[in-house]
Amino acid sequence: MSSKGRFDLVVVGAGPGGYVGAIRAAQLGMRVAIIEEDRPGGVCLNWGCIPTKALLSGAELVEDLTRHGETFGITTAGLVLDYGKLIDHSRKTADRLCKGVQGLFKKNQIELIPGRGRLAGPNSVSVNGEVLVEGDQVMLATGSSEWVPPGLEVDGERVLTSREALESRQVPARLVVIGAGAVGIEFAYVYAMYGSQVTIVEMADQMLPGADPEVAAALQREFRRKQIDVRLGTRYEELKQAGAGVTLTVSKEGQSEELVCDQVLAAIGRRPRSQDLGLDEAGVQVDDKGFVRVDDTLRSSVASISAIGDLAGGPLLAHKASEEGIAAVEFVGGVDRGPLDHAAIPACIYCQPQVAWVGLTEAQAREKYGDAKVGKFPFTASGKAIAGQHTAGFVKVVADPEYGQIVGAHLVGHGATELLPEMGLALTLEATTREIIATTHAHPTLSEALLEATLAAEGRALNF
C-alpha cells in the first residue's frame, strides 16, 4: 500500500461538515488532507440541500404566477412548464458550487484525495484499500444516506428516494410520498406545483414530527388548500407494481386501504454512513443505530478520532455539521471555546409556506418553566405580506415567564427561513422580549412580525 505521507488532520468526507472543518483547520495552520469518494460538497451540495432549493425556487415561482398573477396584472394563459429544464438548472447549480468547494481547497492548500476512506488505525485512513493517509488527528464526516424499509425496492423509475428524484425529468400524474418530514414535504410541494396529484402518507399524527404542533397544523391546512392530500396516522404496509403503475397498501387505525399511483417517493428517514468505515477495528464505539458516540468536544472513544455531522447523531442538518466541523477542529487546535449549543440549532423547511424554528416549543417551555410567555402574530395582519399576497402563517415567540428571555421561536410563512436568524441571535445573546421590543424594525417588512409577536408575548400587541 502506497503512502500519501502524514498530515496534521485527515478528514473523511467532504460534505458541509468535512470541507468547512478542513478549511478551518487550514486557517489554524494545520496541514490537511480530505478524502471524498463522490464530489466535494457531499450529499448536501450535490444531492440534497442545494439542488432541492433550485427545484423549490421554480415551484414557488409557478405558484406565484398561477395563484397571484392576475392580482399583479400578469396573464398566465398558455403557461408552459418544462420540468426537465428545472432539473437542468438544479444540476448546474450543484456543479457550480462543487467547483467552488474545489477552489476553496486549492486556496487553503488542502489536499483532496478521491476515493473511499476507511480507518486503518487510530491515526491512519486507507483510500480504496490502496493508499494510506496518516494523520495526527482524524475527523470522520461521512454523513448519512436514505433509509428505505424492507420490501420497498428503489428502482429509480416507479420507486424513488430524493437521490433519484433529483435526476428524474418526468412529473408523475399521481405521486405518493411516504414521510412528512422535511424531505418529503419539500418534494411533495415541488411535484404538486408542476402538476402532479400528490398524496402524503405519514405515520405520526402531525406533519414535521418534532415541530411545534400549531405550526405543523398550519402547514397542513395550506397543503390541503394546494390540493395535496395529507394522510396522518397512516402507516405504509406493502407495495406492488402492476404494469406502469404502483399499488400502495397503507393502514390507519387497523383499516387497510390501497392507493394507486404512478410513482412513489420514499422519504422516511436517513441512517448514518458508518458501515464499512473500520470503526470496530479502530475501537470507535457506536450506538444501536450506528451513530458514533462522541463527547462534548466531538471526540469519539478513540482520542485521535472525532466524528461530526449526521455520523454523530441528530439533528441531521447541514449547518449543524458545519458548526460541528469547526468546533471539532478548534478543540483539537487549542482554540479557547465552549461546546456547541445544540439546543440553539435552527431548523428550516423550504416549501411554501416555509417553516422555521429554533429553541424550545411552547409545550417544552411550559414543561421546563411551569409557564411561559407566548406571543403570536399572523401574516394576515402584516402590511408587507398583504402587499405581496403571502399572508399564510404566523410567528410565535416563546419566552421564560420570569425575565422574558427568548427561549424559542416558531415561524410558518413566506420568508420564514430568512426571518429566523434574528431569533437565533436572540437565543445566543440571551436576549429578552424587552430588547427585541427596543429594536426598531423597518416598515414595511416581514420582520415586523417578529416584533409584533414579541409585543404580544408581553400583552402589548399593536397591530393585531
The other form holds:
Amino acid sequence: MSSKGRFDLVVVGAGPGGYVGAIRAAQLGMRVAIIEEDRPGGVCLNWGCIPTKALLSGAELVEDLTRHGETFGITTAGLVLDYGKLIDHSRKTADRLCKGVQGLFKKNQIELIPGRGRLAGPNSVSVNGEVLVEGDQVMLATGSSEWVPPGLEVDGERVLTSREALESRQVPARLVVIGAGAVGIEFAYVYAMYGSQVTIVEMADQMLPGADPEVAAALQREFRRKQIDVRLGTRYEELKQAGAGVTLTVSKEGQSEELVCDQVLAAIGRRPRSQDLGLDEAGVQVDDKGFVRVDDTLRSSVASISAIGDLAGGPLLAHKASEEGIAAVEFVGGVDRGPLDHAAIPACIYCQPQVAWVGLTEAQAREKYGDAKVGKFPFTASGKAIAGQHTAGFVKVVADPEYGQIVGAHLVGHGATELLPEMGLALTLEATTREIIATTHAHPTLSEALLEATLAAEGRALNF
Amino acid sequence: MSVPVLLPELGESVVEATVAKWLVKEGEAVERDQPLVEVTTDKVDAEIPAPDAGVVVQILVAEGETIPVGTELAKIDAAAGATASAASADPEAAVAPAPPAAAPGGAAPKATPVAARVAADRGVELSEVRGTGVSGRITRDDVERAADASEPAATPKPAAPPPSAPAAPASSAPAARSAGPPDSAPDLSGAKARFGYYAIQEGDRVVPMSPLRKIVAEHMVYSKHTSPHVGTVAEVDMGGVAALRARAKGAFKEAHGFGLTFLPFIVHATVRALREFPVLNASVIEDAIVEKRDIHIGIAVETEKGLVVPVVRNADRLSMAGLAAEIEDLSSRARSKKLSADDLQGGTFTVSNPGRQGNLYGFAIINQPQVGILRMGEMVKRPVVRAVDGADAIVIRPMMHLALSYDHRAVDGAPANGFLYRVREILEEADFDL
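Since we've got the form predicted alone here, give me the form predicted in complex with its partner chain too.
Zooming out: every chain and molecule, the one shown earlier first.
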C-alpha cells in the first residue's frame, strides 16, 4: 500500500459535516486530508437538500401559476410542464455547488483523496485498500443512506428511493409514497404539482412525526386541498408487481387494502453508513442501530477518532452535521467554545406550505414547565400574506409560563423556513417575549406574524 | 450534661480554620481525647480531640466551612452512656460553590434576558455566577444552579429545621438534595476551566481539592506572579561529605539515636553561605529589600497529605548535630502530622529535598515572602575529570546538582551565582565539625 503521508486531520466523507469540519480545521492551521468516494458535498448537496430544493422551486411556481394565476391576471391555459427539464436544473444546481466545494478545498489547501475510506488503525485510513492516509486525528463523517424495508426491492423503475427519484425524468401517473417524513412529503408535493395522483402512507397518526401536532394537522388539511391523499395510521404490508403497474397492500387497524399505482417512493428512513468502515477492527463502538457512540465532544471509544453528523446519531440533518463537524475540530484544536447544544437545532420542510420549527413543542413545554404561554397568529390575518395569496398556515410561539422565555416556535406557511431563524436566535440568546416584542418588525412582512404570535402569548395580540 | 467542643487556638496569628473532615457521626459515643474532627488552616492541619467522654449529640459546622477560633464545633453529652444510638444521620456535606470567574475588566456580568429575570426573581447576585453560555454569558441554567446551591440543602445544622426556601414554582422546584458522602466529588457539570474547554466524561476521576491543596495552589500562583524567578544550577562533588558521613555515621547514630543524612550538610552549607550573601536571606517589603538578621531555614517535606515546610529556627546558631536533630524532629512530626502552626512560620530561606527520586535537578517555586529556594537533585556516581598526581584522570565521584531559584527583584545574577558557588565550595571542602 502506498502512503499519502501524515496529516493533522483525516476526514472520511465530504458531506456537509465532513467538508465544513475540514475547512474549520484548515482555518485552525491543521493539515487536512478528506476522503470521498462519491462527489464532494455528500448526500445533502448532491442527492438531498439542494437538488430537491430545485425541484420544489419548480413545484411552487407551478402551484402559484395554476392556483393563483387567474387572481394575478395570468392565464395558464395551455401550460406545458416538462419534468425532465426540471431534473436537468436540479442536477446543474448540484453540480455547481459540488464544484464550489472543490474550490473551497483548494482555497483552504485541503487535500481531496477520491475513493472509499476504511479505518486501518486508530490513526490511519486506507483508501480503496491501496493508499494509506495517516492522521493524528481521524474524523468519521460518512453520513447515512436510504433505508428500505425487507421485501421492497428498489429497481429504479417501479420502486425508488429519493436517490433514484432525483435522476428519474418521468412523472408517474399514480404514485404511492411510503412515509410522511420530510423526504416523503417533499417528493409527494413535487410529483403532485407536476401531475401525479399521489397517496402518502404513514404508520404514525400524524404527518411529520415529531412536529407540533397542530402544525401537522394544518399541513394535512393543505395537502388534502391539493388532492394529495394522506393515509395515517396505515402500515405498508406487501408489494406486488402487476403488469406495468404495482399493487401495494397496506393495512389500517387490521383492515387490508390494495393500492394500485405506477410507482412507489420509499421514504421510510435512513441508516448510518457504518458498515465496512473498519470500525470493529479499530475498536470503535457502535450502538444497536449502527450509530457510532460518541461522547459530548464527539469523540468515539477510540480517542483519536471522532464521529459526526448522521453517523453519530440523530437528528439526521445537514446543519446538525455541519455544527458537529466544526465542534469536533474545535474541541480537538482547543478552541475556547461552549459545549455542543442540540436544543436549538431547527427543522425545516420545504413543501408548500412550508413547515419549520425549533425548540420545544407546546406539549413538551407544558411537561417541562407545568404550563406554557402559547400564542398563535394565522397568516389569514397578515396583510403581506393576503397580498401574495399565501394565507395558509400560522405561527405558534411557545414560552415558559413564569419568565416568558421563548422555548419553541412552530411555523407552517409560505415563508416558514426563512422566518424561523429569528426564533432560533431567541432560543440561543435565551430571549423572552419582551425582547421579541421590543424588536420592531417591518411592515408589511410575514415576520410580523412572529411578533403578533409573541404578543398573543402574552395575551396582547394587536391584529388578531 | 452537654459539653461544647470549641475550635481552640491553633497557634500564633491563626484566627480561623476550615473544617476538613468529621471523624465521628452524630449519635456516636466518643472517648475523652478521641479525635473528633480534622481542621485546616493556612499554616497547619490539626485534629480536635473530644474534651470529655460522651455522645456526640450535634455537629454544628459542616465540612468545608471556615470558622473563627472559639466557634462551637459540636456538642457532646457527657452523661449519655455507650447505649446511645449511632443511627443518626451523617453530617451533611456542604460543598462550597466554586468561586465565580471575575467578569473581564470589572464590567457587569453578561447574562441572557431570561437569566437576568430568574436571577432577580430568586435573589441571585449575577456577579457571583459563573457563565457557561456563548462568550461566557450567564444562562438560565447557571442562575438556577447557583440558586439551588444556596438553598437549604447546604445548611450546616442538619438537626435544625430547614429555613424556608425562597418561593420557587412547583414545576421547577429543585428536587430535595440528598447529603452526599463527606468527600463526594463536586458537581462539575457546566463548570469551565479558565482557558480551553473540557467536558467531564464517564471514566474520568474527579478529585476535589482538599483545603490544603487549595492553599498550596493559591500560594504557588501568588509566588510565580509576584517574583520573577531565575534559576542557576551547580554541580557539586559530594565525595568529601560522603566520606565524612561514612566515617561519622556509626558513632552519630549511637550518640543521637537517629541516622545522619546528607540534608544537614546541605542546610549547614546553605546557612554558612547565607551569612556571606545576606541578600539571599531577605524579603521584598514595599519598596525595600529587608535583609534579615536571623536565619530560619524552611525544609520542604513531602507528606501523604501534601507539601509542608517546617522551619529550623536560628539555623546559624546550631551545631551540625543540633541542626541534624532539629531536622529529624521536624520531619518526623511533619509525617505524623504533629506540627504546630508555629513550626511552619518565619522561614527566611528554604531548602527542598525531593528525596531519592529528585532526578537530575529542578527549579522550585519560591516560598513567599522569601527570595530564594535551593532544591537538591539526586546524588549519583559519575565519571569526572580530576588532576591526579599532576595529570588529568577520570575518577568516579558522587555528584549532586543543586538548583537555586531566586527572586530577581531582590537578587541579581552575580550574588545569586556567588552564593550558590559558595555553597558548592563549602560542600566540596567538607569541613564540617561533627
